[in-house]
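So this first bit is one chain, no partners, the form predicted alone, shown in structure tokens.
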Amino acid sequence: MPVSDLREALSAVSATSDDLAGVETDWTGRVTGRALAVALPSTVDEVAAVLGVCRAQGVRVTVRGGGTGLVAGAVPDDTVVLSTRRLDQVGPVQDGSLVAGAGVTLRTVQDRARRAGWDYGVDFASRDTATVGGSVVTNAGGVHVVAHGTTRAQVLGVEAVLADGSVVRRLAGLAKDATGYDLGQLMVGSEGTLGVVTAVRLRLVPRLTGLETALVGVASVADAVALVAAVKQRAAGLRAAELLLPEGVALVREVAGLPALTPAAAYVLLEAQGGLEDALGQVDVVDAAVALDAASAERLWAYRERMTEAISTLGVPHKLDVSLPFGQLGPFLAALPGALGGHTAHVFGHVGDGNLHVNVLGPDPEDETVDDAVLRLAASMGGSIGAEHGVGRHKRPWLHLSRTPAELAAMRAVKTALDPDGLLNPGVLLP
């Protein structure tokens, strides 16, 4: 079918969008990839009524929310573009939770679930644009885990459109509901590969107000464990506990033109309800910069929001987002270097959760050496390759250093009952 065709048979039952340069790129620009159309549904129907001409013409489809994805996962290959941004719907706050579309953005439902008195429990720097349906699919992190867990915690039902069309609609919201498998839960981390997550129901958390927030540091890797471990024990409700290291200091200081810190060998970003000071009597500590009000609170934030931007301002990095056992972060740092083949690395990450992003620049965008060696370093120290960000397309060789072939063959025995055709997002999580 011609590709002009196929566009005017998509915007029959969807609008439809010519923009394909802002949907053929990851986030990165490492990666870019070649979409035959961009389809708009705003409604499940209208998501439904997309995949069955793409089934009809025999056309794959790649899902993509916000387009924050850092491992590939939503550049098109070949396919039309699904764009989950018009399912923006936001229901009210009931009961401790709320309904939100796949493409409501998480920032939206941050104010949403403030202003009723609530918050919620996921949040990281991309919040204006990432969107409800690509953190759930990806199973998204953030700076809250060790208070609330991953997005999966989080996420009470789910409303999606099977490949054959069919609507999975598991939205009430129930405390108990032992009925069989959890459909809704089987989309969590799928990366798009079984089906286009609509709409979601999502638990909101009790809004805390007077936090505690101190920028901390420490005279090794290990002393910042330790810290952690005596704020886990003595402090109440642990929200954050971030790791900077001092390279990555002097560049968000350099680019953001943030004030000095003490001279040390890693700092900690904590946030807590309360016990902080009692927690950090417990530990040698070099300094502690402590938050006297919201403002203060924000200005000691910004040595980790804006890390991520000022890596940018490098080069297009190799993201490599991985998770260790708690007392492997000391060690993993130690031999990372001998991983990097000279290369330079800035690594910042949820020290609460033992998850590290190592951001190495230098290699060329096809160059998967580093990749290799650094992701088979955390997979041989009990860790996994893939802590928040997801698999993708980048990880994808990888996958077996953290699933068994057993696990595998499951995981493509599911994929293969609900999509047999392979319709959806083509070339993701699954080797």
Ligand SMILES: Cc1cc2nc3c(=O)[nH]c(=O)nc-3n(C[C@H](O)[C@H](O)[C@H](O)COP(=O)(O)OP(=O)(O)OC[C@H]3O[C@@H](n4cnc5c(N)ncnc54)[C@H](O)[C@@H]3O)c2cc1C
Second form
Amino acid sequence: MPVSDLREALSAVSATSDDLAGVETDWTGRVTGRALAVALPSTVDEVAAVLGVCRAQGVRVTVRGGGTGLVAGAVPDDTVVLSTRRLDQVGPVQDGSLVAGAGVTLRTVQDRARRAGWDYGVDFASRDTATVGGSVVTNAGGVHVVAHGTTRAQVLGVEAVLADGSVVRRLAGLAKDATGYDLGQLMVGSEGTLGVVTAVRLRLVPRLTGLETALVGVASVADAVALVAAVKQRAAGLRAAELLLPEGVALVREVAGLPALTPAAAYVLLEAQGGLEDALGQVDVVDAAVALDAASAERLWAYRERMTEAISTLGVPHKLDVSLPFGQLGPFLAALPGALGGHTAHVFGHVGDGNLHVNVLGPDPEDETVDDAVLRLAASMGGSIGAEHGVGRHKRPWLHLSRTPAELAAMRAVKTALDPDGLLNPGVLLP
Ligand SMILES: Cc1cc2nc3c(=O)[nH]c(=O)nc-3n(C[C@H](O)[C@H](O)[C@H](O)COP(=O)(O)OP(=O)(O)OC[C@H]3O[C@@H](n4cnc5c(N)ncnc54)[C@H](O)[C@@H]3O)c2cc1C
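Target state, the form predicted together with this ligand; input state, the form predicted alone:
Everything in the complex follows now, all chains and molecules, and the chain you saw is the first one.
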């Protein structure tokens, strides 16, 4: 079918957009693809109708939320882009949860929760653009995983349209429901390969007050790890433990115009409900900047929040998001220069979860030598090649380093059962 006819068929069942360029590149600018058309359904029935048109025409579909993903999963490849932007309804807060459309941003969920005296347990720097649907299917993490778990732990129910157009809907949010396979949780981490998530019931968490925030300089990465271990044990309600290294701090200071910090070999940004002082007394600390109010806490957070953006000013990074057993963080960082082949890397991350973001600058976008070396290093130390950003297109060749042949076969069987023709997100997740 000519592309013009495809676009006409899609516009008969849903709004469409002429802005193809706006959906063809990933957030980092490392990968660009080609979209045949962009569909903007605003109801679950319209999502099913869009999939029906594409199925009938033998055209595949790339699902796109906010486009902030860091593994190029939402970049089209001669596919129709199904944008969830107009699935933007938010229901009332009831019994500590709410139902949000897949296209609702994390910021909106947080605002709605806070207005009702609650909070949402997931937060990260792309909150103004990243969507509920994208965060669910990538099982996004962020800065509060030490307190509330990843997105998976917030999902009480999901509505999704499967490749054949059928709708699975479990949004009642029953505390107990032991009636077989949990199809909603199956969608978590599926990266859009099993269905289009259209709405989610999200668990909310109590709103914490009186939080203590400190940016602590230490003499080595080993001391940073020891500090986080002490804080985990002693501080009440630990909410965040983020690692920064001096090169990253210098860069973010320059880009964001932030004041200098006392020189140290590593920095840990900590947020807890209480007990930070006690924990800090257990380890050698070079310096600790402690926030006395919300405004100064925000200033300390800026060193971490602006990091991804600051790194992007240097070029197109190879973003390698790995997790390690807690005790392997120091050895991994010590071995990392050997895997970089002479290139530089900015490393920071959610140290409380054993999660490091390795941003390598220098190699061409399509040169994967460094990606290979870093991901193999993490896997050889018992870590994961994809901690919270997912697998997407970037990491498919290395999935076998984190998943056994039996697991890959089971994942493939699930994909084939739910999407036998490979309609949804071709080229994403599965090798
Ligand atoms: C500055 C910055 C900071 C970040 N910090 C973090 C962080 O701390 N922790 C973290 O985990 N991530 C982080 N990210 C990555 C990113 O924001 C998350 O992965 C986010 O969850 C992606 O949401 P999105 O709506 O932008 O998804 P997209 O990028 O649009 O899509 C991501 C994947 O989900 C699929 N998808 C999207 N919506 C749906 C749907 N409704 N149904 C089915 N499939 C769908 C897409 O096909 C794609 O495979 C950061 C990104 C940036 C730019």
